[in-house]
Every structure is written in structure tokens, then in C-alpha cells.
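Only one chain comes next, encoded as C-alpha cells, the form predicted on its own.
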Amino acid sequence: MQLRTEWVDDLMIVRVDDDRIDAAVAIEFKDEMRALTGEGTGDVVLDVSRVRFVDSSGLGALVAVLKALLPDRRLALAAPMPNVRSLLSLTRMDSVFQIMAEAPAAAARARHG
């Protein structure tokens, strides 16, 4: 699982450089996200613009990361591809996660969100 981080003030932006968050990588993804976000205090934007596929294990990992951050920090998903956005809508996770249409504007929107 390839994750890259960038900080904008106290906002952490994590970019997923893999094209799948599925059963094969869900545990690794969850563990890496917890390690990256465990000590921080700001909100997190997960740039999923390169992710083409998320299965139920991947969705579960996303929820686990969100639960690990709450109640003090928020997790937003930036630039999901249409099929990932459809999964989020179908499972009603689009009402749980803040969804941002574009990754470049993610930091600014999250700061004022």
C-alpha cells in the first residue's frame, strides 16, 4: 500500500497511490493510516483520486480509520472516481464521510468545512 502525506498548516493530506483498497490491502491500509494519523491533531483529507476499486473490506478499513479519528478529528475523502463514489452512495457512506469533488481544493474546503 503506497500512501503519501502532505501537511497544509495542521491539515494532513494523505494520497493513496494504489488503484485498489480491497481485501488484499485493507489491513495494511488501516494500519498505515492509523500509524500516520495516530499522533496528529488536525483533520485528515484522504485523496482517493487514483483509487479505481473499493470492496467491502476496503470500505470497512475506511470506516475504521474514521472511527479512530472521531470525535476530535474529521476524515474527508477527496476526488473519488465515479465507481467509488457510487459505492459510497449505495452504502450511504456518503452521509458519513465528507466527500470533496476535487483533490486540489480539498485542503481549502476542509479548512472552511
The other form holds:
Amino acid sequence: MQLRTEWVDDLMIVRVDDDRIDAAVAIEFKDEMRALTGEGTGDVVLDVSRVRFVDSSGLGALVAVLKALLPDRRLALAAPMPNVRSLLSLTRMDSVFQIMAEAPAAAARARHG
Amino acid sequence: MAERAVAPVAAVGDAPPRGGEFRLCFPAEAFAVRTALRRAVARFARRIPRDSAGTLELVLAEVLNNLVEHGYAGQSRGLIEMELQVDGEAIHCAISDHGREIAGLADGTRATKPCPVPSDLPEGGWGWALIEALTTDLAYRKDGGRNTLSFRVPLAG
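Please could you give me the other form, the form predicted in complex with its partner chain, since above is the form predicted on its own?
Full complex below, order starting with the chain above.
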């Protein structure tokens, strides 16, 4: 998986540079995210603005990453495309992830004024 | 004159094939599924609304992933046949394999609905619920060793 990490204070921003989180890469994605987020203690923003497709296996991996962070840390999904939002809504998982409309680069700039 | 050959393969569903067909046979393997999805969506991208293309890709992914994970589990890799047709109202889909029966469909059980309680979040189990929510005319047929799941993905208005 192509995952690009940057930090804003203790907020970790991970951008997914692959265009799919699907059954073919779900386990790899989950393992890599767990390894990456294991380094920090703060909340995590996953920038999915470049992700064109997520299936239920990919969604399962996202939930696994969220569960590994709970209860002390949160996982936000930033800038999901319409069909990814639709999947989150259909499965009611939009209520368990924080959804950010903006890409995190913009959010980070806003944080720093 | 000798017997004439039987006309090849009837249309899927009862609608005449209009606007295009797509057939593909590929191994029951995750990356082969990816390629099949990409080709299927590319085939219909210009003929159907974008929302419908997204729905088609998701539904096909759930059906095909289920076959890869369960239908052929524990067996040597089998083949999947996918046949799609679009008309003015829907994409007609038929997916065939020679793997194990789909237990959930055979005995009429349903996938459990997601229950978003943070302490007990499901990490899966949405596949069949999504297929049922996004398709119509879902039917399962077993013919000898061949299993066929057929359904329609309605085109977005």
C-alpha cells in the first residue's frame, strides 16, 4: 500500500495514495496502518481523497484500524468520494467514523492559522 | 443436411440485449477480481449514470469476493464466469462458479445487519446486506456443479 504520513503536532495524517481499499489489499492495509499508528498516541486522520473504491473488506479493515485506536484515540476519514460516503451510509458506519469534508492538508493549515 | 448447431447461449433475464453485453471468465483470485471489475466498469461507464457504475462495481465486488473467500475456499483455484447486459432500466448480471454452494442463500438465512456500537463493531458481514439492498430480482440457481447468482442493478434515474 502507498501510505504517506505527516504529523501536525500529535495529530497523525495518513494519506492513502492507492485508489482502492478492497479485498485484495485489506489485510495489508490493516497491518500497515496498525504499524504506522502504533508510533503515536494522538488522533489519526485518514485522507481518503484519492480512494476511488472501497468494498466491505476494505471497510472491515477501516473498522479494525478504528478499533485498534479506541478507546483513547479517534480515527477520522477525510474527503471521501461520493461512492465511499455511500458505502459508509449504507452500512451505517458513517456514525462511527468522524467524517471530514476537507482534505487534511487544508485542515492542518487551518489549525496552524 | 446434418443437425444444425444449437444457437449459443440465451440472453440473461427476459429483456432483449440492448446497449451492450459483457462476458468475462477469470480465476477466483483477489487481483483477478480487481481486473474484472475494472474491465466491467470501463465497458459500461459511458452507457450508465456514474452513480450506477459505482453501485455496479460495489455489488459485483461483494459477489465476487464472496466467491473467492467462501465458494472456492479450501479448493484449488476455480474459475468465475461473469455475464452482464445493460438495457434502459438496469444492468442484468449473472455470475457462475463451480465451487461450494453459498450456504446463506441455500438455507435462506440473511447476513446480520451492522450494529454500530463502538465496543462491538463488526469488521465485516456487510456483503450480503449490501447485495440485497442494491439489487433486485436476486436469484440463485444450482445446476449440476454449476452455481449461478443472477440479479439486476437498477439504473439511477
